[in-house]
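As a starting point, one isolated chain is supplied in structure tokens, in the form predicted on its own.
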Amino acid sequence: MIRNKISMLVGGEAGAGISRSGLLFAKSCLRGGLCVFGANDYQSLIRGGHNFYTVRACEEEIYSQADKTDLLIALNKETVLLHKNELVSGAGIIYDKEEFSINPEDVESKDVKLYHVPLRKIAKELTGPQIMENTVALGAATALLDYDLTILNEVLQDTFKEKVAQQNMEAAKRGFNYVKENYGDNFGYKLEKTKLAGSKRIFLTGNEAIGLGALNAGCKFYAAYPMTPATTILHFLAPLDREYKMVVIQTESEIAAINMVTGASYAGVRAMTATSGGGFSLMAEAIGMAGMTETSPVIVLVQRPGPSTGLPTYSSQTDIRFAIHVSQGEFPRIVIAPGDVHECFYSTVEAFNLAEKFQMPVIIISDKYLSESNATAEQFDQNRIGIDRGQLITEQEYRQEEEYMRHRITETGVSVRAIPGIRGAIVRTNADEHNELGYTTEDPVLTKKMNDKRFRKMDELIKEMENYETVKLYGPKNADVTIVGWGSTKGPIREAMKIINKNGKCVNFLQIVYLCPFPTNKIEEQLKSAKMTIAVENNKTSQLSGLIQENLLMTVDHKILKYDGRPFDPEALAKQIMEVL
């Protein structure tokens, strides 16, 4: 018997409430005090084509999901042909007989179990909506674990409003009781409450993450266009807006969302968007205005596969020379790329106490298998969170002494920011080459000086950097192989190490959080001293290889890259690592 460690599938029809099923068996394993990770898979499709939700629940700490599963919940037959070879020696399908069959080489025996429930007929006699199979297919995987329903229960009446959730609760108590009446306890899996159950974690997305830390930074205003997979979080702020006082729109273009968030930027207010792929493109124009006019919008980049349309709902790390170099000319700006939940909220907050304080754009670079992937979270901690707004003058320290200049040559190449309406300071910018008071030249002495004072700050936000976690290194210094890699790739190399130690290796792994500026004396200092490296990415040319010898003159001595839109599978990352060992 296997307790408190399980992978579980839920696969079907597009449309079908794949995605809402697994997060509920996913939010009922967090409160039994179980570590989660939940992930969707679906296709750019309004109706039809295959969706799954994987969870995975274990009692230990897990940073992904799993190659392999123990329990497939099937909607439809299409599900278990195509996950058939994931099914591990005596996994259970749960599924509805009455709606399709299985055959023996459906699912090349490997002592798979199946396990029929009349999923459509419980919902039929109850009256609801087709959907609510899936609920009864959520009781019937309850009691094959030997799961306290009541758990699935509070979720249930968490979710839905009263009626709606009386419902489904009967429906989970009648897959429920068809599982325990007729298979008893014959699944070699069991799940139970742990000690942390209970307990205050929570279970969030990174574009949930963002969006959490966007709010505890004091965004006042949000502009975005919907474009998957960042459209998540303008769903996740517009709700909230009246209740934290701020502005959320939805724009007619990525365009305008970007120059209206410059704007409000400008006008003194904290403001973001977000965009992935063609938008970000869309966007590059605007972003360069900022960095001229030094104003300081917080932007949101969540990567898909591709050029053009390419795979809208599917994942990739193919933007950090973009990011890195987005817009026409030269001028400073800062990247950064969160690997995690909790990297996802604590750099939103940086991202904008950074902006402020440099005056320049900041891009917070995600993909969408950070964006939409469950996962657990301690409760965030707010004595983390500090609000720094730069040189910021109000108009009680305004002193009309002399005509304010909004781009003041200085040594920091930071210049002291005031706020339109303040009485007696015109704050002038420009998108083109200006003076200090904003006025446009052309002069080529003042073109260089203001060049050199906007790049200065870059001299300064690089000192500033040493006090941030630039990099991590995960595992033992001296490490027979460091990884290394950067955003979302955290969560499988943390994975794929455990299952490498196991088999005797010493591997550590080096984060790249913050892509540009580039720590490189941070890089260099751990580099400089391992045996080998494996450079692990969701791209195909290696982008972040490119930046290490760039900046470093340093050559990664493997690469493993994997660029089909899926993210890396811990086992099978692991084998790569080892086969390089």
Contents of the next structure:
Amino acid sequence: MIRNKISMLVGGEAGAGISRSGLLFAKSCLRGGLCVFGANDYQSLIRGGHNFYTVRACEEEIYSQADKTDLLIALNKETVLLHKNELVSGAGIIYDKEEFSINPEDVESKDVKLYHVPLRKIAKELTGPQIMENTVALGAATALLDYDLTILNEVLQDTFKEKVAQQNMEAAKRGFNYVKENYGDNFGYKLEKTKLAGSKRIFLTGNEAIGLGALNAGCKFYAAYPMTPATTILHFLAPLDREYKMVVIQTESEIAAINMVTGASYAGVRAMTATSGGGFSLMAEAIGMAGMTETSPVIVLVQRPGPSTGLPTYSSQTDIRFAIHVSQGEFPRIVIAPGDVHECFYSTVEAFNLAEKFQMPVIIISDKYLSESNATAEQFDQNRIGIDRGQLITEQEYRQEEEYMRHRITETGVSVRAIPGIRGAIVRTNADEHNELGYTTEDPVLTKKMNDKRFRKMDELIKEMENYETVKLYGPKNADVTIVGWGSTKGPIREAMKIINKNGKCVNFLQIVYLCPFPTNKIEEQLKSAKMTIAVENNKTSQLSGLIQENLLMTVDHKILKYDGRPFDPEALAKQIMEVL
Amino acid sequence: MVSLNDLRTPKTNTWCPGCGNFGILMAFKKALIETGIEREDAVMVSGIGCHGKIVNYVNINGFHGIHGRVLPTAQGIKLANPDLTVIGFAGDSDQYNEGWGHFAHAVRANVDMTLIVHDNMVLGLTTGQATPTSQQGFKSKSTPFGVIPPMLNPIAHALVSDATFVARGYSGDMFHLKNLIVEAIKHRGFAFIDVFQPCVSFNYLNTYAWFSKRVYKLEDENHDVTDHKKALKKALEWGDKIPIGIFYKKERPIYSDSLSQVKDENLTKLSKQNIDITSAMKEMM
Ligand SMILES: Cc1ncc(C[n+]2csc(CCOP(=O)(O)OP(=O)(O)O)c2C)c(N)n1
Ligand code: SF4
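Could the form predicted in complex with its partner chain be shown next, to go alongside the form predicted on its own?
Time for the whole complex; same chain goes first.
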């Protein structure tokens, strides 16, 4: 009997509520005190096709999806056909044989248990909507795993309005009872509450964590145009705008969004937008404008495979170069690459502080896998990073000794910021090269001075960055091999490390969190003693290796690259790393 | 109260002598004085082109942005701080070419701001190419055989997009234009003024003489500014007689009327305290 360790996959057509059911099951595991990871795989279509959601629950901490399935909820036959090779020996399939049959040769694996539950019939008896089939299946799964149905009921109650919750609870109960009556304790997996049950942990996606970070940082203006996989930030913030005193706007385009956000930032509020590659391309010019006008928009770039519109609903890490070089001309910017939901939250708060302190655009780069997978987190420490608005004078503080200069040339490059409206201060800025007062200039001496001024901020920033976790090392200091990576590969890499270390090999992982300014010194410190280095990235050209080479004159020894739109599977990754070792 | 002197800036004006922009500049300054708005309470936003330089010539808050993006930038400023009076200045290519996509949406959204388009029917700063308001057949550096499509009609477009203030001015009639700008600033909602602005360097066709001979004032005909149908009819008038003045005006809720979160709080006043996100985390448990 395997206790408290399960990898469940629910699959079916788009529109059948696949990710919702996965999420409900995941939450019921979370509330029972388990660590949970949920990943959503769907196609760019609204109905039909094949969608699946994987839930991995475990007592120890987990960082990614697994590539093996212990329990499969198959709402259609395709799910069985597509995932049969992932089934472990002893796995179970919940399905409805009145809807489709499973031939033994469909599940070639020697030892797979088939659990027929009349999902459709039960759902129909209750209310009719086919969508409840998945809740019946969840009840069935709960019974198979000998888990506590009341936890699932609580989740249903908290998720749905009363009447719908009641219907769903009834559906879950019938599924549960059917399994108990027909199959007893025949399944080899069991879930039970742990001592963490009832703790206040949360289960959220990277995009939700970014949204929470923005709220916590006092973001007051969010403008965006829908583009997968960035859209869910808009969906998350829109219903909260009144409660959190924030303006949330769906604009006519990404160009409008970034210009609005930059205008709002000039006006003195913290402002953010999010998009994916195509939208980011459209924003390029205005990001340069933010650099030139020294305003502070925060831009979230959620990558998906490209070029062009690529694979809209899948994942990739192909836009580092694009982010750090975006827009014509030279100007300082910050690019942060969080690798898990914690970092999504804290990086976002940091992003707003840095943007305002250094008066430059900040780009948070993430990807589909991170943005739409759910992970368990302790409730975020809301006070860990305070609000630091940098050199911002308030109405009361402003002393009109001399004319206010928005772009005053200072030693640090940072000019004291006044927001329009303050008595006595005229706040003028300019996308053209300008003098200290913000008036257009074409003077060669001033042009150089202003360029130098803007780049002095970068020097200051680099100094300040010494105190930040711009890189993180996981695993022992000395290892046979050092993996370097960034962003969402962090999860699969950490899972792979567990597997490798169990095999007696010693690896560590250097996560690069800040891509611009590039933490050259810190990376060098770690890499110069490394015996062997491997870059792991979801792109074809190993963009990170390129940056390391460029900045450190150091070649990464091996590259493990995956660019099929899917995240790394920890086990396959571990195998690839061990092959290199 | 501001005086002309307060509005003066140290920047040397680089517009061509005789350019229609001067009339708009002076009309705007006078309008500011007349409305009594303090310099700190107004923000001018401009695009890129000859017109865009106007930010250099008026000593009030200013954001000289990028080509075609006056509207979203200005809307962002206004929504972030509704206490500010926001006036956008755009060129005809700036707004009707590059920024056209923003136009219909700004009109619909009815954010409380003013947009003044310097319509010289030519691209000035890039040395004289055709714009959407260049007349059919207009010969320019980019259209040596004459402009092929018909003119774009921004007034009519604004009207059919449910605009709440639509006007046309002429920089050769500065006093009239000043009054329009005052009305536009006072209007609660998105106020749009297309301004005929002769370009003395590149537009040989639509000159002061050409406009002066043709323009007539809607108010002289007792035009009813609440009559939408009539306004549309007037918008389609072109030729020997071209109307200027307010075509149409109405009240409609402004964008922020539906935003309870900005009703009594200026969003710029963010305290240094962290914001409690506990309730936003509830759904995640
Ligand atoms: C994105 C972009 N495209 C092109 C240009 C080049 N450009 C500079 S000014 C201008 C247009 C000027 O025409 P208009 O908006 O009519 O203003 P005017 O100069 O006539 O006042 C253009 C196209 C630019 N600055 N940015
Ligand atoms: S080119 Fe035309 S629009 Fe530009 S300053 Fe000269 S006259 Fe005015």
